[in-house]
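This document starts with one chain, in the form predicted alone, laid out as structure tokens.
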Amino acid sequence: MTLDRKLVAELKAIVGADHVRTEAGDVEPYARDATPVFRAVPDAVVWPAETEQVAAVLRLATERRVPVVPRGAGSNLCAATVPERGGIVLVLTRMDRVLEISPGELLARVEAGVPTSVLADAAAAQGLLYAPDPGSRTVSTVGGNVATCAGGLRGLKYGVTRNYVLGTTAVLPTGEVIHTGGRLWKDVAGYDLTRLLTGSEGTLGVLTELTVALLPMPATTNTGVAYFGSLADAGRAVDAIIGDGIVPATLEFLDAKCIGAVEEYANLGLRLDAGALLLFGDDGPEDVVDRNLGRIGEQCTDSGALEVTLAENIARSEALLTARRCALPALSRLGTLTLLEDATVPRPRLAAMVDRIDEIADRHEVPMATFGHAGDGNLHPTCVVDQRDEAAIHRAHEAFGDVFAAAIEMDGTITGEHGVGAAKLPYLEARLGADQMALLRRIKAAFDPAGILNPGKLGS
């Protein structure tokens, strides 16, 4: 698709000439997001500054039948913001104001382009916690987190992004501005459109403002690490911890391949003879944290841990968290193309799923390491290959297809937190079934009768 001069002029009249780009060199960076392999070049990139501008762009796009792909920082890992059918990429990063922090109501209002870490810091300055903490939190935007229902390391205890979205301002593809939810924890008036828009990946409306819930900042935090001979032993420890009535703030795992890559990358003093590492942490009153970490350590020891260590100070605690947060960059050093995926199984099947992933990787002859969120069964199998080796890339994608099938077979899902986008769309019907897919298409048609918003994704 090529946009005519009249349409480009109208876009410039809406947002200002400096905030519309159509030259090849200017639009090329927006042909991709953080998802490898996927690429499609947009015809224009537009940066609105306010909700009214978004509405005007969408009205124009619907009238002219031009695709529009909303985008925040482009840090998603499912090709959700790749403009597969060209058109306009609508970048919301100019809308970056923290509008309000209300300690009395435990909420914040922000524009969609606010980076997640900026919201978290603004809340912390008022003694409050914004609990969602995706791995991309320093660059990702709140609007993008809501659009993909992002997860994070604190998901077991605190939940994911959808648990904190109280209200939205959203622009429909036809230009209407709606306000869903609001400032209330309890509000059951009508269909829950706030939940429907959360995780809709920019296919139903463009989120421009969010009202999110905050919590009191925990008094203290601490972290520990347990090493195991196998991931099966680590899985038994996880079951024992939860069975003991403890819901830690952090419960993460690395397999042996990840441990080696992280240690080579960050020199944290990790044990290289371990088959698995379990990172655990908690927050709250100091005596409660000390008691819970002590009990977790006991459960790990009883489950066959080779070693259990608690962080002796804040610096060491942060270093241990770094071991988990740097798993992806550490693995990425092993090749020129990193394919990171996301599947979830019921927690008791975590170890069995990792064994299946290893078997699948061996069968397809691709290197694969796995890390993830042990507390909620969310795994991130990661394959690192040579970007010039098309055969290896093909085998990796075939392997991931088998991984998703195995997750569904174990009563799991094809994505726990990354989203569907273009990357997971081929596997979605296997997870939802034909009837649910048809319902998604009907919902999409009700919101977007012209089909202009992020076409080729959910509901298309």
The other form holds:
Number of protein chains: 2
Amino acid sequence: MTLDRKLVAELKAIVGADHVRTEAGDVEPYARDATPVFRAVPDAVVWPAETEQVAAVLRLATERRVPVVPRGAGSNLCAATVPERGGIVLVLTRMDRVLEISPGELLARVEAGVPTSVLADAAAAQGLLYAPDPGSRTVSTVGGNVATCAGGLRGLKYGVTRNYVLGTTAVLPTGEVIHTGGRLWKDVAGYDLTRLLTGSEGTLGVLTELTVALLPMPATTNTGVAYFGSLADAGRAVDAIIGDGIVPATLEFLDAKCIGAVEEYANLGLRLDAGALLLFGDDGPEDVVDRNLGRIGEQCTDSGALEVTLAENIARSEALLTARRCALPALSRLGTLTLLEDATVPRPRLAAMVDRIDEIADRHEVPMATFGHAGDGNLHPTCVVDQRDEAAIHRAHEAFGDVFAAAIEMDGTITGEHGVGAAKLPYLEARLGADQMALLRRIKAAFDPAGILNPGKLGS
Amino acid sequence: MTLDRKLVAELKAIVGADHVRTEAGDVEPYARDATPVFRAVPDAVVWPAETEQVAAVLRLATERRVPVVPRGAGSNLCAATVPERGGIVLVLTRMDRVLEISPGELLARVEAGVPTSVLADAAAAQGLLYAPDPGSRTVSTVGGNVATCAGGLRGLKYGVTRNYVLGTTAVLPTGEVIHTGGRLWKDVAGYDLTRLLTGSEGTLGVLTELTVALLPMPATTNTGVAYFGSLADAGRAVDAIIGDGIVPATLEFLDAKCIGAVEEYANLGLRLDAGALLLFGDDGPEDVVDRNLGRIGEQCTDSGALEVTLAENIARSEALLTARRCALPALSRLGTLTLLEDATVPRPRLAAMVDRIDEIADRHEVPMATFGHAGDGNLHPTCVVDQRDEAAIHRAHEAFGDVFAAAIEMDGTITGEHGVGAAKLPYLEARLGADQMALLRRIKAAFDPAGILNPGKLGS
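So the form predicted alone is up there; where is the form predicted together with a further copy of the same chain?
Everything in the complex follows now, all chains and molecules, and the chain you saw is the first one.
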């Protein structure tokens, strides 16, 4: 579709002429997000500065039946912000203020476009922790994190973004501004719209302001690493750690292929003869952290670890976390197109699932390496191919289809933390069933009768 | 309304003749729940034994436009299960099995009608903690807890029921059975229906099975008590505790009137010259608990506590918790009708809110005592009157109306953990606004097009 001049003029009247772009060169960067392959060029990009402007844009869009795709940093990995039906991309990054840090209430209030790390730093400056830590946190926005219910490396102990959203200001597609939840930990007045909006991927409303919970900053953090002959051994160690009554902040794994790629990329001195690496970490009072890491180390040894090392200092601890954090960039160097997935299974099925993934990859003749959050059963099988090799890309997608089916078969899900977007929508019914899919559509219609908000995504 | 014979026969065909009652003496006990004043007699009471029976009853009810009110133990305090429009009360208490405790996955799977304490005991037998602990837990059901998003005494550190629901089996009013969420901590496939159903008070679907998260059982628990000259001093102590980076499991308060009533009721040796009592407790490794309680005690002393005592043994710790747990029965003895409320404000406003409550009670000439969860700002102002004194009951309701308005004015809410039900519905729009009320109604219609499920409650 193309937007008529009158509409463009009206958009400019709302947000200011400088904040509406329709030229090809200006809108092209908003044709993609961080998801490979998916691409669709919007007709206009609009940068509002305040909630009332968002409301005016949405009222207009509903009136004219123009699609609107809300977008933060565009760092999502499920094509949730690709404007598949054109229209307007509504970029929230001008709304980037930390409005309030309240140490007494253990909460922060921010505009939706504030980068996650800016919120985390503002909280840290007052001795407080914003617990959610998605991999994209230095670029992602808090609004985007809430819209996708972003996870991260600390999910086992701390939960995901959902657990920290106390309240929202949201604009409905028809232009009404609602305030859900607030500054309270306990509030049961009405349906839980705060949590319904969380993870709704910009299909039910546009989040413009968030109130999020903070925690006292833990006194100390430490990390250790264990190498295993196989992922099955690592999986047994994870079971033993949980069975010992420890829920550590971090429990991450890399398979052998990831270890090799990371070592070649970052030269961290990782052991290359291992079948799996388990990274574990905890935070809290120093004596508790020392004790927990010691116990985790013992459980790893008892489960047949080849080697267990605790970080002897902060620099080494950071280096170990880097090993996990750079798994994706390290793998990405192996080709020109990185397909990163996000299947999740119950924790005890982790090793079995990685075996299934390897078997599926072999069958489809695609290279696949897997890393992820062992504590959550959240796996990131990653396939790196040549972007010009369409046959390989096709085989990879076929393989991922099988991976999702295997995850569902194991009581798992097609996405643990990346979201559905356009990328996973074709697989969603297999997970939810036809009745629930129909219900999602009715809920979507309850919010968005004209179907203008992020059409073709969740709720479609 | 009266149910025709054919419908009753059909209900009997679904659940068995023994499990459908229509005689006045049999249905009368289901005219009320734990909420005073509210009463409405149902036409039939039906006890299903499995999800498919629930589905068949709901299909029939939608077809015939008969109201259905799902009910667990009926221990809610907001008239959420009073069948205001007659019809069928659907009692889930036959579905009372603990289906699974999975220590490896830190989760349990239960039927909706299992009593909360049965789940908690089954988990404890395997060294695991089911964290939500509503006051009614010995009688309430897990399904009822989820339907009302029940809170409790451990909310500050552990959160509320919402934070522990991983998955549900729910029957839609039109009879479809859906499975939301599952056994996973991270799962973003679709809108968050698990959390939307949590706290929906039986208006969107009937919960028949729940998967809930468990935690490793803390090694030890301890408790202490501090007396203050005034609630303002106690409030300052709470701020100081949080400011010191401690988030204890329990932080409860009683005002002077509650202290007096409890002491008269239970003879615990409480100090009667204090303006407020603060009960604090924590759980975890023994050294951490000792350290935290010591620090909390110091903060209380520094905030002007008259006296601080740590429980010297488990029996004494239990006695202190009893002081808080018996606040309601103790107050209830003062008259024949106990009106218990549930307003909530941001934690730093706690003392100011109690002052406002006292001022409102004086103005309306009703006796009001307040206790509650200091850590959450969740207040339970309680008014005990003679049930034959209609003028006093009227004044009490007027006073509570003013209390809710004051809570909203202080960025608080009309209900922190008890729910909306029929009791709070008249106050809900003041909290949510007209636009959000309209949205709740559209969401309700998306689930329940015929409006048969718990009509006249949330979403009406």
